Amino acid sequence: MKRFLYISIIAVITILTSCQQELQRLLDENPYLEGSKKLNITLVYPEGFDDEIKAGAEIKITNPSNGAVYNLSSNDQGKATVELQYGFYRLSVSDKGTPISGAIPIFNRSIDQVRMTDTLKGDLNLSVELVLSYAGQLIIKELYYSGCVGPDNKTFNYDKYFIVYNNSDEVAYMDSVCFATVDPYNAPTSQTPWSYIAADGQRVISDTIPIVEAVWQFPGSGTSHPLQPGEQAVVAMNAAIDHTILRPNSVNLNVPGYWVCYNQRYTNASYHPSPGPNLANHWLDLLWKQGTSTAFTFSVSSPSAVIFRIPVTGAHAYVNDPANRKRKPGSSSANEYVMIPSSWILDGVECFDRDTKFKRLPGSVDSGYALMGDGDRNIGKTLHRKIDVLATQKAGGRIVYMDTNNSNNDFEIRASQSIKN
């Protein structure tokens, strides 16, 4: 008994000492102390792209605690310097390379927590290794999720939709394209649990994307649903009916050619009434659903949406294989999330309602975020792609939208829904 008591006392002392050391570390790194330091940034381009190092890469630094934003541009050596007050910062980089056989290389990276503390000796020198991706053929052109107001002055949110657009000069096929939303549903107020501390000591977001609740997929045999250059596919996330009959500020989603996320496993009649007759044979397949929810949940304040293809035999088999699902790190919940490699993502949009929120998508998918604050919500406004004027001119007038894999650059708030009659 005495030996057990002695061991227990030692264990308690060890735990207390460890806690005291952690507390002291946090005190030593108090981000609210007076003072500042220089952050020296060096952009590191992927192997084989050294020639892309040039002036003009866009660097955005945000202080999530107060929303302060610093916009920088790299010099011709891929470097930038800024003086920052002590604190924790979020950094994102976006650059566009020289086209290769018609494909435009994109270089992005986001770091969720750059630590500027008084314990640092001298300046903080940060090498930012950029991630290579390419401007996509299929993009999310518009995301309407915040709703509108009806004649009764009540907020109406059952008319959400998104638009997929063929931004290229070649035919695209919607067959097997999947749609989903990323965990957490709403932009978090702290670092996502799907992030980790990298070898350079900075916090980054995992390149494997956690899908929450449901995975939807366009049907078809491979070439059943072509999308010509400059054409689009409108998808109703909820009720695919004409909402304007009762609410003129809303939209008509019962239009020939439109699609709908509809499956009878979702029984909530407000969110999922039977689709209008014009959407026959235009239902997305529900590949996977978790939980007992009766309505497909999509954030009305700050969603993060992705479209992707699963390049393995049997997408249905992939999402339903337990080996391809994980529980949320640090959570005791039994809920699982389908994990999608970022290389499968065709396009993704990160939405914030405040600058002080934290990201869910890695820089390879979206190194920034589109901001729609409280003042722009619930009045029919929508997030819409900006037109790339120069690319549109080169395409002979066919509209080409911005695609830098950085929603800060690519999206703007539109005063009303683009499909509004």
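Note that the rigid core is defined as the largest set of C-alphas that superpose within 1.5 Å between two forms. Positions refer to the first chain, counted from 1. Everything numeric here is computed off the predicted structure, so don't read it as measured data. What changes on going to the form predicted in complex with its partner chain:
Once both forms are fitted on their core, the CA shift for Ser302 between the two forms remains under 2 Å. The Cα shift for Ser65 between the two forms, taken after rigid core superposition, is 2 angstroms or larger. Comparing the forms between the two forms on their rigid core, the Cα displacement of Asn75 reaches 2 Å or more.
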Contents of the next structure:
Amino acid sequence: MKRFLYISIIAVITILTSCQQELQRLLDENPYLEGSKKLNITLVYPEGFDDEIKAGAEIKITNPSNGAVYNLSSNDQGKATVELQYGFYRLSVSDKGTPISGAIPIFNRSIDQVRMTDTLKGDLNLSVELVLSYAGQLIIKELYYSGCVGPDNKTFNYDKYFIVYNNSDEVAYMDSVCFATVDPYNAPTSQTPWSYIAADGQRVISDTIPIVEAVWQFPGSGTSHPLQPGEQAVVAMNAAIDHTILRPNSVNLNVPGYWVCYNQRYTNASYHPSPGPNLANHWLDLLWKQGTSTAFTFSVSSPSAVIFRIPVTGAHAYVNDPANRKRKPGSSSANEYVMIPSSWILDGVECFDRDTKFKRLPGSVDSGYALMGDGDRNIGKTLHRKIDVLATQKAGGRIVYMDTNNSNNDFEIRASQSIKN
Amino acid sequence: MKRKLLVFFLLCFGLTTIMSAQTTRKLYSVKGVIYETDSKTPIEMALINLPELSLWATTNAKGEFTINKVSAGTTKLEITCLGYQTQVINITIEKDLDNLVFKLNEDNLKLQTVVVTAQENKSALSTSTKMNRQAIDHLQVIKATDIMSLMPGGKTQKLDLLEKSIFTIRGGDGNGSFGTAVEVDGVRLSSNSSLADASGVDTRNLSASNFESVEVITGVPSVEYGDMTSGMVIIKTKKGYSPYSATISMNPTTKQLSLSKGFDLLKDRGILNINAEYATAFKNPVTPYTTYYRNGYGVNYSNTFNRETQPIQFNFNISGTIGHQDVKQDPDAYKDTWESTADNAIRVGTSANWLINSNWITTLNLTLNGSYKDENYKKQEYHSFSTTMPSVNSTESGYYEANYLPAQYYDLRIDDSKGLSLGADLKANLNRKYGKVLNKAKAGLGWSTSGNIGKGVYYADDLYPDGKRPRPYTDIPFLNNINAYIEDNAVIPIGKTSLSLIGGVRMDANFIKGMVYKKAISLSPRFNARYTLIEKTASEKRFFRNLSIRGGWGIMEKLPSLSVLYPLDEYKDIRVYSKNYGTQNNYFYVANTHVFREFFNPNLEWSRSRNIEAGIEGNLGGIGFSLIYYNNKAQNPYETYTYYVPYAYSKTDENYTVPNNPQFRVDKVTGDIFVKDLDNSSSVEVLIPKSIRDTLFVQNGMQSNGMPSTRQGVELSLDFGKIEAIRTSFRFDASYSYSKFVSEKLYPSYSSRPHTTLPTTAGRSFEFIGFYLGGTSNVSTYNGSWADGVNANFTATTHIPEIRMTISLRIEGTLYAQTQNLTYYNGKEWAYLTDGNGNRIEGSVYNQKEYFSGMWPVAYMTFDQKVKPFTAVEAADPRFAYLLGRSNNVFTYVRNGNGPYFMSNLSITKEIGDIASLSFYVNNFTKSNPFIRSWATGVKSSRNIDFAYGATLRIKF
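Starting from the form predicted on its own shown above, please give the structure in the form predicted in complex with its partner chain.
To see the whole picture, the full complex is given below, headed by that same chain.
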């Protein structure tokens, strides 16, 4: 009994003395002590972005206990230094990279506890690894596909167009932005064959999006085609001519600054006549064409359109690699579809003509659908984004459109084409 | 070989004529009178026929007939007359017979025996099935092809006058229905001068209510019938005295009315038959806007001259139709758009059959005929385009400005086709008896010419669509055909049996002015033999009543149609420049046109079919049976073989700015486009720079022969005879057919895809041609298939003469049908197994449902035109990815087929007094439409025709 007591006392003392340093340190680490240390922050950019302009990254350091906020900016080497009082701080970094192909790369990181205490030996060197994501600058502002009626009472669908709009506050570049439609052309009446049953028994739409028939691409590879904030570009999908001469209810697409999906491989001279002279050099490149069809097909009842970037080098090599193309599951047709990961999509719109149809786009691109019923077809109506009133006020008059990736909320039916005057 | 056969038969013919001078024969005359059974009135213009001796006579106004110079012996005597039951008896001639009296029964339902099914012609040497008037009436035929359901294993088709009615016998030959021939009253209906794809002739415009009999000859027919490969359909119309008869036939989509009468012109002036028919059919009773009309008429005069000595049977016939099919004035269609097809035809024929009955010739027959068919098709359509459209119509090679079509306009397309054909045939028969052997020799000579005198396809007001050029049919010369044949038939009695041998050869030659193929001559030898073991008459009740074995071998050649012998110019147009200038959507289009004509193929062989038939027929214990095996090998069917040549052309830069008021000029040869500014008087012509020079493959065609295919089968029919207690007779027929086809011929294939390595936007064309095994492509991996199946029918016919009614119940069934795709090249399987990602898997492609099948092209070629084998190196190269074949389902090589399904038809005919008769039919009356599962895919579909019904009323007065 006595021996046990002696041994236990000795053990406790041993433990205490060996942890002494740690204990001491802990006891010494007094965040409430007066004193300060330097915090050296080094930003580490993700792979491929090493030559980003590192100056000007916003670094915000807050001390939750006393509400102190420090706003820093990184220097050319991506470093920033601040002298901080002892305490525990929350750090968040946010940097915007150079806009490329209609999107702005965003580098974020937040660290919940940075310990500034007097037990630090010298300065605290913190290496912050930034995580990459993209903010869409370009959106599809309007989609006009349901056509109108000519004076001969025949429906007219050759005047389809869509409008690309810079919804951000920085200049965007349309170079190499791609435009295409998603399979199937019309909203399907049963689950799309590109979906599958996930492990939890729910049906999930695949995250790689099947592109049907063709991929059009804006020419240029850098900064040749800028779009200022609040500026738009009209792209005609079929005939870019003045339609109002023969069909007064239609639009004039032969306007300088408009673009056209025109390529000599599409030989149908009614869908793709030579574009008007005002559209010189504003032809989209035909990056990929699936088969032998003579006209670019775009649904007149319920299309799904996407604009996207192919970030890997060589977009041509990407679409030509057979590994990036698939045949439709469960079909005996030889038609192939280019598969685009949904993370590359800048903006996508899903249009239905009836509530009972099924979706083609996953929730990350468009979690709802825009509805234009059969009764609204062929009378010049279009699908147009709603104006985000709050954001427009904040932007000081530059119109900002709603972009919540949910077309139920974002789109409305307008009675006539927005470019009609 | 062919020459030797020809010489042999000429020798035979010569010998018979020499021998005739030396042999003396005992000749007698046969005279008699023919009356009607009930009323005892004499029957005029009845035909008394001694078929084995080819002697005949017709009765005069008093019912008397005379046949002179009949050789001694026992022979068959046949008496036929319109409206009366045919009588066949055996007659022994040992002296002059002067007072024969025959009584004929009226052909109605009061007779004890009525035949409403097909009858096998037991005395013919090739397989011949005949349907007489009672069967045609009971079946209520509206379209001529409806009778095919009565053939062994035949199936009832949907009764629809809006579909074409083309005969196909035993699956046709390699060209499908093209090899089946149709003849009406000795006049051949021909589709040889058709410029469309080779197919059989459409018989929709024949008035079915005027048919007297339809005979279908399959197997190895006599050399008298030529220019066909799979079989012959012989239709005879009504000739003879008859009272007024009117028929009204209806079913939910069709109405048919007809009226006919045979006038006796009295005092031996002959008989005049007149008939008229009106039929109309529409597709859908709810919207009757697609309709078919047929107004048929016919006049036939027949008489026998010189009755006492050497009678001449003379016949003159005019018949025709005025009909058309309209899709018109549908209120749901766009205003002022319609289409209509006229189907007018007129046939004129005259024939004289002279019974000379001398030592060197028995009968001489001369036929002259002509037919004219007007198929005028018109279509008015409205076009609405976005803007002015280019229309390339140039007929010379080079770079030309296109013509322009307005953005919104009506156009009227007219297909003016007027087929005309004329023909003449001369036939001679010599029937001689040498001791016990009866020898019938036949020789014939014929000529026909056919062509089209219509204006061809053209558009009113010169509004030709893009790519269409006028094709006047009058530019194409007439197709002439000369044929000659010789045939000898010897009937040799051997003890109580008899052996009948037939051998013949036929020569056909086709000529056309300016044709590419110089020697269009064919020779077809045919042989048939029949050994009759037992032949007893019906009255002798023994177990073995009839038994005969027969067999035949023959070659049938089908000469090519006009589209093969006289190919037309083809055009390939490529647009090289299009420009929108000014503010009012003005356009300038330039296209490159390349004109080419089908390549002459010196190795083209005529389509021939080698047919073999063997059968056993007879009657055992009252059950008549017929079992026939046939084996048809179709060699060298016609096909258009496509081959590709590289072609270079240059495009001009469309992005180059042109002035608002330009004047263009195109150089025809180089394709240089110059533009000048008309608003600026001092400007000069500027060359618009070229953009690319592209090479692609253009296709040209060549008439060639496809790979052979075999069709075999067995046809069985059992006639159980009538069970008197229940007044019902039963018949069972079945057919088994097997066909197999494998093609190891290579066919090139080209796709108008973009170039594999250059960017798509540059506009360059695909640079590879893949050579694939016949039938395969980049979506289909099998190059052959086999199929077989069994159809069986059971018919019960109840005939009650006391109440003059016949009811027949027919159960049609398909016992099974199966098919399987084959892959075969150089003795091995050519397709291989792949998984969903294209990785190759070991194992046989057959009979597995787990993996897909893939296939390589056998060779490939690029613009240097060197054909290289396709190896694993190419298969791994992504540039060739589009050439690889891959099926997108896993059951390509699984045996596919379906199990049994049945349906039943009911037909009732009732005579009401002597004046009227009413027929009623219901097809698939149990509405049996089971969903039959397909073995390979598991997909279920219903295969029986829909429930259908109709009625016909016939009135005689």
